[in-house]
Amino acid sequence: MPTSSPPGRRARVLSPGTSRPSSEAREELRRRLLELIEGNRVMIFSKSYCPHSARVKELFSSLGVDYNILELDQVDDGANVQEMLSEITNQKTVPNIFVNKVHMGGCDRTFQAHQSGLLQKILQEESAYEYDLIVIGGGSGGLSCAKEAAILGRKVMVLDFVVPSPRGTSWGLGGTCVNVGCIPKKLMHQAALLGQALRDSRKFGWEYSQQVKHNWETMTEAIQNHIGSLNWGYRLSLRERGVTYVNSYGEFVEHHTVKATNRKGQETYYTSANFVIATGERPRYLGIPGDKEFCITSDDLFSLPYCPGKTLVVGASYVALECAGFLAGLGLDVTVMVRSILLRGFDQEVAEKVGSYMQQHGVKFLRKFVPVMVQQLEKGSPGKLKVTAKSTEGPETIEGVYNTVLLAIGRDSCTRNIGLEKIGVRINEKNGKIPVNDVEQTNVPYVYAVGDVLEGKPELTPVAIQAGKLLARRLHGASSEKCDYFSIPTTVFTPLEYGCCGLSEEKATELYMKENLEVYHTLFWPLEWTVAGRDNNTCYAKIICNKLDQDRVIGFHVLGPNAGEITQGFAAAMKCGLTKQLLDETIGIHPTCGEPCLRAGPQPSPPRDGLEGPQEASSAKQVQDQGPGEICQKLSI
C-alpha cells in the first residue's frame, strides 16, 4: 500500500474460506463485493506484489483521491474473490478498478481514461447522475434491457425517436420488429398463405361461387391497428415498471451526458452512470437518381395506404424475398432484381431452392442487374416509374415500368449521428457497427450496446431481447450469465418457409473441411399438399454433422410449411448437444413435416454436378424405407 497521502483504506470481505464455495455462499460473496463496489468512490482489487497495482494506487494518490483496496493475496479467500470478480467484470487480472460504480478495467485502461480526461470526469460526477441507466433506442433489445434493470431496482430512462423515412413514414415505440419488421411481415405472409389455402380448399370439398379478391386497404388497416395496440402495451409496460420514457432523439454531448431533442426541437440534458446503445438499423438506399424521391423500403411498405401494384423488389436479402413472396401471394405482378446471390450468409443450396419455388409460382427474377436510375412517368397512388438497370457482367442495360419500386439491399446501423465520437466510442467506419467484448461493453467502460448495431452478431429480435435482459442483470449484480450467440435459429418467411439453425454447408466446410462432415438430406411431400395436388418434389431437409465430434449436428435446414415451428424444436435439441444417433433414435410424430427431418439420408459421395442428383438418390432410399401410411417423399421423374 502506498505511503503517499491520502492512504488507501484496506477493505474486507467475508466468505467461506479457500475451498470452492457453495452456490449460496457464492451469491453471498457476490453481494458483498457489489457492496464494496457501490459503497466506495474508488475501489481497487489488487495484489500487494503487483507493479501495475502499485502504479494505479500511486495515480489516485497523486490526484488526491482516497481509495479502498482489497489485496487478494492478503486474504484467505482471495482466489474465490478473483473468480467472482472475473464473472462480474469479465476481467481475470488485477488491478481491477471501479470508480463511482463504473468498471474502469485494469491499469492500462485507467491510465488511458486519465489521459483522455474521462477518469477526472467520472471522479467529479461523484454519484450525482440523474439515472443509473439510460437506454438509447426503444426497440426489442433496448426495452428488454430497460425493463429488466427497472425490475432490479435501478432508475432507468428510455430515449426513443423515429426519424421519418424519405417518404415521411414514422411509427411508435417498439422498434423495427414490431412496427416495420417481423410482426407486419408475418401477418402479410399469413394473408398470402390464406390465399393459397383458399385455392387448396376446393380440392377438399369447399364450394364457393363468388369471386374472391384481396383488399390491400382492409389488410393494412387491421395490421396497423394491431401494431398500435402493441405500441401502447410497450408504453404501459414501461410505466408499470417505473421506467421514464422520453420520445426524443438521444445524442451524447460529453461523458455521461446526453442531449434529448423532441420533435419540436426542444432540448433537454440527462446524465447517467451507464448507457446502452440500442438504436438498431434503417434500410439502405442505392445512391442513384430517383431512389429517395420515388422508391420505398420496408419502412414504408407495411403502412402503405394503397396497393403497390406491379412491383420491382431490388435486392436478394431475406427482407427482399419475404416481401416479394407475400406480394406475389396477394396476386401482384412481382419482379426481383438480384445483383449476385440469394440470401447471402444462408445455405446456398437451400437459398436456390427458395428462389426456384418462388419463380415457379409467378415471381420473376432479373439476375446480375443493378438499377442506375429511377424516373417518375406518372404521379398517383401508386403511379408509374421507369427503372433503368445495368448488367453486372457487361455493358447491357434494360428498362422496365413498374408501379412501385421496393429497395431491400441491406441496412445501415444508426450510430453515426448520436455523438459517439464526442465520448470516444469506436465504431466500424465502413458499416457503423459497434465492436464490443463478450459482455456487450464498448471501448468506453460505461457504454454498452445490444441488438443490430453490434458487429459480428446476428441481427434478430430474440437475440437482442436475450442480450438486453442478460446485460441488465450483469450490470446490476443479479447474474453473470452472458448471451450465447452460437446456433441461433431463424426462419425466412418466404412462400415456402426456410428454417435453419447453426452452420450453412459452406460455413461448415470452411470451418471443419468437407472430409470431416457428413451431410444428410431428404425431399418430402407434406400430406396437406397431396390432395391439393401441390408440388411433390419441393420440400427439403438437410442435416450437417461433424464426424470429428460424434456426428454432432452443427447445421439444421428445413424448407417447407411451418418451417419456423419445426426449427424451434430442433434448435433446443442442438443446444443440448444433438447427434445424428439421437436423431435416428427419436420417434417421429406422424404425419408431420418434422418427421422427415429425423430420417434424412447421407449425400452420395462424391456428389454429382447439379442439385437434383444427390437429392433424388437420397430421397429414393427414403421412399423405399417408409411404409405406405407415412409422408410420401415422392420424386418427380
The other form holds:
Amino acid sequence: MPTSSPPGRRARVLSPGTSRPSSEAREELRRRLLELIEGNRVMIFSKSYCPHSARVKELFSSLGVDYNILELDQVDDGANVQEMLSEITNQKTVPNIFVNKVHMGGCDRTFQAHQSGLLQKILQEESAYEYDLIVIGGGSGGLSCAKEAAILGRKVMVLDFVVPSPRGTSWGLGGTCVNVGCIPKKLMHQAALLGQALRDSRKFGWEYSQQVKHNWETMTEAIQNHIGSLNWGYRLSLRERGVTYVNSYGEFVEHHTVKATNRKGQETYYTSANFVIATGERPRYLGIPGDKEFCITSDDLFSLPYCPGKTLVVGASYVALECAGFLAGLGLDVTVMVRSILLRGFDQEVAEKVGSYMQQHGVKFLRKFVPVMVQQLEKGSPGKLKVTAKSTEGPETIEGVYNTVLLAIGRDSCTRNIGLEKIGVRINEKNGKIPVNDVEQTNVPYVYAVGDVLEGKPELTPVAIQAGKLLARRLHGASSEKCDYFSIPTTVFTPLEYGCCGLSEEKATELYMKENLEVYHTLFWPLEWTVAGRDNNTCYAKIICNKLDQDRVIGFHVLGPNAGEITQGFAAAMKCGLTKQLLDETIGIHPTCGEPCLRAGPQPSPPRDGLEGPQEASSAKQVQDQGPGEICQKLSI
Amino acid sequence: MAAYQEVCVCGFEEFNQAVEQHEGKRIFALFVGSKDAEGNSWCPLCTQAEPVIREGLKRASQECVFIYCQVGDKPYWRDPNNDFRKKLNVTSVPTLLKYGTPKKLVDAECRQANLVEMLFCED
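Now the other one: the form predicted together with its partner chain, given that the block above is the form predicted on its own.
So here's everything in the complex, that chain up top.
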C-alpha cells in the first residue's frame, strides 16, 4: 500500500500503486538501478537513519568526491530495491556502494579499499588525472604534505616559485621559514646573543685585547650557505620519494587543472585529483611614496649583501621586534616606529616588557607614528633615506635619516593571483585568507589548504607541518586524525626572549572572566646574569589558571633567556592537563630559568638582594615544606 | 650532453691545486677511497657508485671539470683530523659534490641515478 507523503519528499523508483512487482516491473526496476549505477561516479544505496551509511557519505565528502544517494527508507518500494540489489550484488544490506560501476560492497569493505588505496585507483580510472595530488607552494606545509602523500604511495607534484621581491630578492625551495623566516632569524638572533656573551665574558674572567666588532658579510654568507644546504636537502628528499618538483608558478585555469609557468615564461598544464594550496604570505608594503623603491622587508634582510647600517624598522609585529632586536645586538643604530601596540595578539603585559627591555638596551622607539613618505637622499649600499612620519594622535610630523628602512607591518596571503576565482574557491576578500573546515578542505571539495594562508589558524611552521602531514594521511586512507590547533606554543626571539603557550591574560579574561582566573607571577634573576652584572628585575614568568577547572593552566608566559626551550616542555605539560597543583608538586631543576616558572606565586614582588621574586602568601607554605634544595635556591641566586 | 674534462688527483694537496687551476669553471668532484695496485678501492660503496656517476656525468647539461679524487688509504680516512674532514667538510666516501655550492650527495645517495642526475643538471 503506498503511503501518502508530502509532495517532493519521497522519490519513487517504480510508478506508484505497485507493491508486488510483476516480472516486467522487476525488469524495469533492474534497468533503473543499473542506470543509477552506471550513470554516477559514486552511487550509494542507503538508509537515511543508518550510521554505516552516514560514515560512508562522510568518507566521500572528505575526499571531495561527489556521490549520488538513494535512501531506501524514503522510497515506496525500498524493500524491492533492496531485494533487487541483493540479486545483482549478492549483498543484502545497506549501504551498498558502487564506484565507477565497480561494486565496492558495504561500509567496511569500502573503508578497507580506501585504506589500501584501491578506492583511489577505482575512483581515478574514469577521470585519468595525471597526479593524485598537486601541492602549490613548497614551504613547511606544502612539503610536509607532499612527502607524506608520496610515502603513502601517491603520485605527487610540488609547484614552488618565488616571485622576486620589489628589490629583486629570490630564494630556493623550502618556503618562508627556511629562506627568509625562522631559520635565518634565529641564526642572526644567535649572532647578536654571542655579542652579548662576549661582553659578559670579561666578567667571567676572559681576557682579550682585541676590540670586538661584527662583520655583516661574514655572518650572512655563513647563514646563506646553511640555507643553501637546506634547499638542496629538500630537493633531495623530494626526489628520493619520487615527488615531482617543478620550479614554476602554479595557478588554476579550470577544475582539476593548473598552469605552471617557469622563469622563462614557458607554460605547462597539469591535472590532479586533489590539490593543496600552501602558498603562504609575503610582506605587506605601506602604500606610501618610496616604499617599494627604497624600503626593504624581511624578504631582503637576511641576504642583504651589505650591512644595513642605521636602520628604521616600521612595525610592531614579532618580525619587526625580532629584526630590530638582533640588528641592535650586532651594534647597529636601530629605531622602531610603532603605530599603536606591540605584538598584537600576545599578552600585552609581557609585550610591553619585551619592548621596554629593548629600549633599555639601546633600541629607540617612536610610538604612535606612521611613515607617510620615504625619499632617497643618497644612493649606495646602503644609501641614505629620509623618512617623514605623522603622529596618529595629532598634526605632529617628524623626519629622520636612515641608511635602511625595514618594513615589517604584516604579511599578505598569496591567494589573489593563483586562479582561485576560476574554480570558485572562496577567500576572505579583506585579508586573502582561505577559510577551511576542520579537515582543511575549502568550499571546493577537491581543494585543500595548509599553512599561513589559512583563516583563523596560527601562522607557524610546526602547525603547517603537522596539518600538512595529517591531511595527506587522511586523504590517502591512513588515518582520520585531524590537526589540533588548540594551545600551540610559540616564542618571540627578541633580545629578551618571550615564550608562551595558551591564552594571554586579556584573552583569558574575555573567555573566563577575571574572577574565575588565578594569575601567578614571578620575576627572576638568571644565575648567569648575576656575575655578568645584568638586570635583576626583568625576567618574568606568568601562569594563568582557570579556577573553575581545578586551577588548570590555560596560559603560560615566560620572558627570559632560552624561553623557547623552557616553553616547549610546559606546552607538553599543558597538553596533559597541567594544573597549579601539579606545578607545585613538580620539583625544580636547580639552577635554571625553568625552575622559577614552577614557583610563580599570586603576585610579583621585586627581588631583594638578588633573591628571586619571593611569593609570600600562598607559596610561603611551600617554601617551608621543601627541604634544603629550596632554601639553597633562595640563598645562591 | 656536454663536454667534460676529467682530472685525476690523489690527496688533499693535489685536489686543491686542481681546483685552483680550474678556477672560474664549473667543477664537480668525486671523493673515493684510494685504489690499490689492482685498481680496487677499499670503499665498496665507492665502487658501486662510480659507474652510476660516470653515466650521470655523460648527461651533464653544461661544460664542466670533473675532479676524480682518491682521498687516501683507510687509516688516513679514519683519522678524524684528516684534511678532507677539517678543511673541506667532506666526511664520508663516496661524496659527489658541485664545488662552491651546497649541492652534495653522500654514501648510498651516490649510486641513485635520479639523484646523481639532479646534481649534474643545471637549475
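Residue numbers count along the first chain shown, from 1. Please read these numbers as outputs of a predicted model, since none were measured by experiment. Take the two forms, find the largest set of C-alpha atoms that superpose within 1.5 Å, and that set is the rigid core.
Comparing the forms between these two forms, the C-alpha position of residue 85 differs by 2 angstroms or more, with the core used for superposition.
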